[in-house]
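Presented below, as structure tokens, is a lone chain in the form predicted alone.
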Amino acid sequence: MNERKPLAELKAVDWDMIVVGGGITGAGVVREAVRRGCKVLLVEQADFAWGTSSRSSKMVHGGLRYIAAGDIRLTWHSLVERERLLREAPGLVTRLGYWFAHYEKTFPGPWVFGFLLSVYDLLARVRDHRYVARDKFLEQMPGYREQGLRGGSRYTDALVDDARLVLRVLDESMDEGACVRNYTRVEAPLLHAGEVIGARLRDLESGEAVDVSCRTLINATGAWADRLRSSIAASKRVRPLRGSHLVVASERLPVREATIFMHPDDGRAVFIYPWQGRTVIGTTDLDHHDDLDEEAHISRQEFDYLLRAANRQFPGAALVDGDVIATFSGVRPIVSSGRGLHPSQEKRDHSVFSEHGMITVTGGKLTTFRQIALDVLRAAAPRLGIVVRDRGEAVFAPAPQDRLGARFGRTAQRIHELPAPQEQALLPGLDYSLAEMRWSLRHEQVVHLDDLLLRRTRIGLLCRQGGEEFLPLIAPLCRDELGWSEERWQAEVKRYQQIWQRFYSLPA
């Protein structure tokens, strides 16, 4: 990824599509957009993958709640894109094990739950579910609650780290000609005679504004979407919805694979899965009233029902607050049915619209995001002038088959090439190094502490207090490639350190 261009040189191009939002749905369309030969430009108010996109439930999936609300084109989309994920991104998306436990007495039993299974293979073009008697249940899930324990169902899906395949993906999109820029925000669109034809950007960091002309715009902001559209539009779309997590040791609570079971409150589906060492309990599904502007951050109600929810099915883990390290809340952006429904019930579909020059995207799922970035081309296509098909072409280009390949695609090497081999080495039961930290802030356009260790690297869901261990380390290579000075280090320091405790911390 290229460093931050001027704002003033932005200005100088004739722009065929401005993209507005730096999400998994804004880096799609401005990857299936350059591909295309567009001009595109994206620009994100906070940093990439700043909202739902880093705070997701990690998950590549199908979605096997869809095929039971009979929602087939949904999942089967989901499991096109699932396997393609899985064959293009080895290592970034990874195939997982998901169990279902069956109990006397409950629904759905071994043979309904089956029958779901077979259909989710048959769309997906695989066979890989089963179902295994109590006994080699326990000894794939052991502690799992007991009594009344028939047996499970083991299925797969996928997880991924979802910011890092934000950011994968802009990076190849750059790779093509694309412009992006973070810490960059519309003000508003302009308009002639009533159409959009470009927009007001504006420069967090300096403050500088310019006008930027396009030939549409392209409104990917996800719970955001309706702040955008109130300029043009005064009716609402957007169900905003909150999902929390917890992540605790994985010695706590070792699990190997996924499983999912139902909350004793409310019958919803409940995770607790592996994912970078740490095990994760997820996630709730409630409307999200605060401040947008503000990092989502989970309540003590959420909380407290997560922790129920992993005590119930793991009685002996007798998991208290102390065992967890870090919280995370995401914003779901939902297209609101205005039936008044409850939260887990609305579709997950995603919808795009045109008005007036303007064309918004919102709602779908993280593993929809090339089928939804087409979907926004088509509607687009009228005033670009180009044809959309869907010809099957690789989301990425080939990489190594490493750790940084994962996580760099095929700029990794150049990370093995970094002078300082000590640098090479993983972090304390970590799974990062010095080296990657410092390619990032050389080529990641890292702006400020938190966008290094919440986004770029992990860290901060990782670790206690948010890796502050680690921050000696981290200090020299700050002041190396961003030029920061004490003074400068010791405030951003604050800044994250306040970011951590008031977002990512356990609740009060």
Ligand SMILES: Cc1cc2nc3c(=O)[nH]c(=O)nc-3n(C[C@H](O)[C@H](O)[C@H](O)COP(=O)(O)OP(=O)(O)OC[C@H]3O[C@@H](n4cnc5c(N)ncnc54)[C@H](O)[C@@H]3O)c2cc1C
Second form
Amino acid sequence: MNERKPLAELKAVDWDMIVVGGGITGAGVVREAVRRGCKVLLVEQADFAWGTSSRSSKMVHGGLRYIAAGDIRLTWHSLVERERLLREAPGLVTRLGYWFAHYEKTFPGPWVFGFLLSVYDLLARVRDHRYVARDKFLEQMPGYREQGLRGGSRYTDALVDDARLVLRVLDESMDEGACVRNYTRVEAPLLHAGEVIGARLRDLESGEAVDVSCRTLINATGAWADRLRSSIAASKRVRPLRGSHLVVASERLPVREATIFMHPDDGRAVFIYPWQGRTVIGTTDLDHHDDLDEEAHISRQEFDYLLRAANRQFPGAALVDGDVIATFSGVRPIVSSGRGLHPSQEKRDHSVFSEHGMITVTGGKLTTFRQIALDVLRAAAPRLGIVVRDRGEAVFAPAPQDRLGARFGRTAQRIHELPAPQEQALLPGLDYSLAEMRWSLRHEQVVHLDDLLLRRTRIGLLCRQGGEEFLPLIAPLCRDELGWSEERWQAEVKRYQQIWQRFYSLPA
Ligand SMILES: Cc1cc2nc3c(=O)[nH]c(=O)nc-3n(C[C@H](O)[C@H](O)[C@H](O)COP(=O)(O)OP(=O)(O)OC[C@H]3O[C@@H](n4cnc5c(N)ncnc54)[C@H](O)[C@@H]3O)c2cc1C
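Having looked at the form predicted alone, could you now put up the form predicted in complex with this ligand?
Okay, now the whole complex, with that chain kicking things off.
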């Protein structure tokens, strides 16, 4: 990934497209636009993937519940993309077994569920499900609630590191000539005769601002989409819905594969799954009324709701607050039906709409980012003078098939070759090395310590107190690579600790 270009340099270019928002949607659009020969700039007001795209449930999935709701098209598209990502980004996207337990006198029973899974597999063109009787199920899911248990169905979906997915897509785009810049906000679109002709950008670090012109402006700001639209359209489209997760020490709730079950309070689906050596419990689904300028965070009610679900399903675990290492919450940018539906009934599909030269894209899923990007380009095509066909080109170039290849793609080999062999070792209890952090600091536009600990690596989600025990090892890297003084380092540590305490720790 390139360095942050000076703001003045951005002004000197007549961009075909400016993409606002550095989540997976914006990254996907840049990727598809640049390979069609467009001059593309992406700006992100905070860090890349700072929004929902680092706080998803991290599943690359078809979404069984969409089939059950009759949304075959969304499921089919998602499954096609799931299989593509598994092929193109092995290690970053990994297949995982999911278990659903069947109890006496509860719906759906094994036959109905098996039928659903046959359709699911058919759409994905795989055959990957089975039913096992009670004892075999308990061998796979020790400690599961036994009363009335008949057996379990297993199918497969996939998991990903969502923030690294965004970074890899951006990296591939930059390799083909895109320019991307974090901590740069679009303050407002620039208008001429009521049509968008550019954007006013502000560097949130230096305070500097420039006006930059473009042929089309893509509003990929997710939950923030209505804000950017407000200067050209009065209506509101987005209904922000929050979903939260708990990260638990895997010794306290060991699961080899994922399980999905219905919450006893409201019948919503809850997942418990292994991720990066920890166990994640999620998620919730409720209207998010908090200020969007603040990171979303879990409420006490959501925390208790998720803990209650896990304890009912794994009664022996008897989880308590102290077992939770960290929490994280994201805001779904759902396009509202306007009919006051229950949050879980709102459609999860994406919408693209074009207004006065600005194309807004919102809703959708991490999994379908490539399909979403193609829909955005189709809407932008008349202004750009391009024809958009899905030629099925790979999003990712081939990469080494190892841990670093999964995270960094093509450049992984260069991390192995960094001097200081002692930095190649994994940190205790983690799947990260100091060498890869050095690489991120040097090449991945790390501006703040939280960029490194929450998104380039996920240490802040995986360790108690945000991994503060590793800070003495990381300090020299930041001094070497970013030239931070002792004073700057102390300020960054303070900032990180405040962010972690407020948005990633346990609720008060
Ligand atoms: C709890 C939860 C669980 C989910 N789980 C899954 C899952 O398992 N699988 C799946 O496929 N999908 C999942 N999703 C959906 C998926 O995460 C989202 O659809 C996706 O991340 C949205 O990406 P985005 O790029 O549109 O938005 P975001 O990632 O939020 O990116 C928008 C970005 O725009 C930036 N921005 C806003 N205003 C400006 C401005 N004026 N100038 C510059 N930048 C700006 C923001 O800072 C933000 O980073 C989940 C969502 C949630 C909330």
